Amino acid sequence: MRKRFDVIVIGGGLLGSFSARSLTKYRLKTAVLEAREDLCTGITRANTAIVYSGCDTKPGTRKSRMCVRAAQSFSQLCEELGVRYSACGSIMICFGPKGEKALRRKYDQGLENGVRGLKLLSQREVLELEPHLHPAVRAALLAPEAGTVIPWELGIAAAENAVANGAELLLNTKVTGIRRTENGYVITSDDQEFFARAVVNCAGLSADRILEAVQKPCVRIFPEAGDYYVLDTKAGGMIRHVIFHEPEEKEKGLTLVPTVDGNILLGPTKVSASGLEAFAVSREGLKELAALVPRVIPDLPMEHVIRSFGAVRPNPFRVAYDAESGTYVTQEESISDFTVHESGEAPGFLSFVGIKTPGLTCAAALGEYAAERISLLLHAEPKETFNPMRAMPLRLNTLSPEEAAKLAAENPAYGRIVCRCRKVTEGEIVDSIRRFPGAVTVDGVKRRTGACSGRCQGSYCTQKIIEIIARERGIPPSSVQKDGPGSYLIGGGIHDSL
């Protein structure tokens, strides 16, 4: 039977999840198609974590507008998910009076947008805020309202947020094909058909192939890769700040983060991506950051360093059909502002294509867009009962020794640490597998508790999860991946029985 929702949204990352969120405020049947077994799995995994202040955006763009205003209440909306936010602040940073221009134009173009807090600091004023800068830094623009937050922790609250007020989530519903009808779409997967008035298009790097299939090509994705180191908390202290690398020469410069677990991100380069799923780290990327760090930060112990990380990251043109050719030709320059694609050709199919940073800071108010759209297009009423609310999940290392104490009284789960580093429990893992929608791998369970994220990065704690899992799923341990399709951890046989 083919299932019936006015309005499907297609992809389960940051900007699918906020979409359904905000979908749900409306008197509307929403559903999310998430190819993979988990949400969170493509784009959103391997990201810098910022929250910009929107000193870097062209005035008078819907990407500048959204991200000052993103900005200035991030701290509330991660408040209502439960998320942990760290309103740390930013740094730009220059070594030279090309690097200086260049903060003064940003600084006059955050006033114009509205950017709050905004000040130009002297040699002696940055220094006396980040002490560990290599002394000869010229000068800084200081942007109070920047932060930082993990990805996929924003992105999996703002998706249950969404379930819990109505939404369906269909995973592993990899959209296979799509076709316009007289009053909305048909969407298949494998066996499945499914129909929806209107369709909220959030696939990431595949986003313009299911705008194809509805409509002549208008935006293509071209993948780019990036690069980024992660160093142990023991060096977290080293800076209080995002920072960011004005270079002088035309490079792409440094930035670090401070996370809201404690360690340093450094990173991330910036190369051509050879495929979607081109996820690995490059060595001469990772030599790359290792040779910009003394020059931004000198004493930084990159002994610390607990593991490297590669990224993809979408960049997209605009293409026009070239009758000669007989092929659709890309235009020169990639598309700087949030492609928010609508027309005639598909009414009801919103596309996000192609949406660069600050797509992160931005991913709540292009999901408020997309649903202020789709509910004018569908005459949708608001829906009295939305609850913006998400509990926290319980995290142990948040709890007095007292509050700790009695929670392993009352289920002795929360007294069993599995993972030493994040001083994660078995209750915590139980719970990151039983919520819906739940961990069904060790990197699903990582990404909801912080497990195997630490200094080991899983040597000790791995075995335990496993285990867990199989247990919670019913499953041998040989089935549980790490995540997801063919990532098995053990082999068949004797480990059946860990």
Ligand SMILES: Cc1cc2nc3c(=O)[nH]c(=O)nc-3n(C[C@H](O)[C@H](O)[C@H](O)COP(=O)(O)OP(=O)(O)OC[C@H]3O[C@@H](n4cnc5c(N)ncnc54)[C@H](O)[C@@H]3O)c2cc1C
Contents of the next structure:
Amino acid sequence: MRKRFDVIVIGGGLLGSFSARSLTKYRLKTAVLEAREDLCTGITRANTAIVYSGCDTKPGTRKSRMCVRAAQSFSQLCEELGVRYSACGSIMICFGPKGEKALRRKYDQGLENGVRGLKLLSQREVLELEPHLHPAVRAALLAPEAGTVIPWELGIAAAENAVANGAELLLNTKVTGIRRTENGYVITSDDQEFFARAVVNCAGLSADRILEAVQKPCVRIFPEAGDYYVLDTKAGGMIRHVIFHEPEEKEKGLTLVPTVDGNILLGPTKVSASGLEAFAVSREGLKELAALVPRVIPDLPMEHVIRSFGAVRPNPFRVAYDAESGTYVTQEESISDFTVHESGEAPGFLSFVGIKTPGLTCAAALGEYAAERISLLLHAEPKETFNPMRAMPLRLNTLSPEEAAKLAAENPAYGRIVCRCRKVTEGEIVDSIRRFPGAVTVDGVKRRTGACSGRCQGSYCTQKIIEIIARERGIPPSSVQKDGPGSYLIGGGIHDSL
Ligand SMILES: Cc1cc2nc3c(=O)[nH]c(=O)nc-3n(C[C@H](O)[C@H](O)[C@H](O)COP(=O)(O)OP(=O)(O)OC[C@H]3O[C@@H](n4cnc5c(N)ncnc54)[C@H](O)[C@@H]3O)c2cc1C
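Follow the form predicted on its own with the form predicted together with the named molecule, if you could.
Now the complete complex, all chains and molecules, led by this one.
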């Protein structure tokens, strides 16, 4: 039986989750098809987590318009969705005359874009704000409206809110074929078929291939990799703002982010993705990062690094058919503005291809854009019952001892600490599994509760989390995966009697 929808969103990352949420503001039967067992496991789970103020983007572009507005309303968005947000502001620092010129350019650009509160700081002023910076720092640009958020926390919250407002979410549903019909699209996923009058393609690194299922190639993604380090909360107090280092020479500067959880994120580098597994770290990139640190914050305690991870940038390039070679060839530079692909060849098929930074900042705005376009195309009316609010999941480590004790008395699972580093209880882990869309893997629990993301990186709690997932899902412990297809943590047999 073919399931029918008005709109199908392909992909459950930040863009798919926000597109679905915005579509539920209209009388449209909406579904999200996500290939993986969980949401936000693609580009959304590996990025710099910054809410940009909008002084980096070229004036007059869609990117800059969306970014400035998004930054100014980000606290409200996070309040609606019950997501933690740190409005810490950013400073861009330089160590020489070229950097200082770049800062002034960004200051002027920011003013033109409508960014509020920008201020150029002297050496004394910047060192007062960030005393651990290298004393040779020359000047800085302060952008108080920047901040940081946990990307998957935001994406999962948007998807939960979309589901609460009527969207259907189908996980483990990889789109394998799309056929245009007279009045819409037939979408295939293994042995299932769906019909939709319109489609929003948010398939991240696969978005170009999804687009090519319905029209001639016009844009292709050429991925590039990046590496990050995460420092333990012990080092967290060393910085207060997001710090962008504007280098003097043509090289990548260092970015430091004081995360919502109190860690410091360092990165990203820019390295070739060829030959690398997607989301792998590169030794060369990590070496580069470590070498930059003493030039920016000499006493940053690198012995507190608890993790490194790799990211993939979906660089989009326009392509055109070359009759001589009979192939599609790339044209000029990569596309820098946010481009939403929509053509007469495939009406009602909107594609977000190669949405890079600041795609996290602008995810809600991009989702709104898609929903407005689709509602116009399908003549859909707004839905008065749409509720933008989603309650924040319970986090015992944010409660007073009295409140936590009261909860533990009502339900002893809230009194049993599983993750010692982040003080996450069994009750919260059970909640994260029982919610919809709930955690089915150890990393799914991590994304929702923070368990396994502390200093020991799951050394103490992974086994207990496996047991809880197995018990809650009624599966043997050996079937529990770390992070999706094939990532089994333990063998079968004796372990299943855990
Ligand atoms: C290195 C890096 C740093 C960044 N830093 C920032 C930052 O600090 N601030 C900021 O604002 N932005 C930042 N961004 C941008 C931001 O992270 C992205 O724009 C955003 O996460 C993109 O989300 P997405 O939904 O498009 O992609 P994804 O998160 O990759 O989601 C795509 C989803 O589609 C699914 N999918 C793929 N193929 C199929 C299929 N055939 N069928 C069904 N599902 C499918 C995938 O499983 C995946 O879940 C950064 C990006 C990168 C790469």
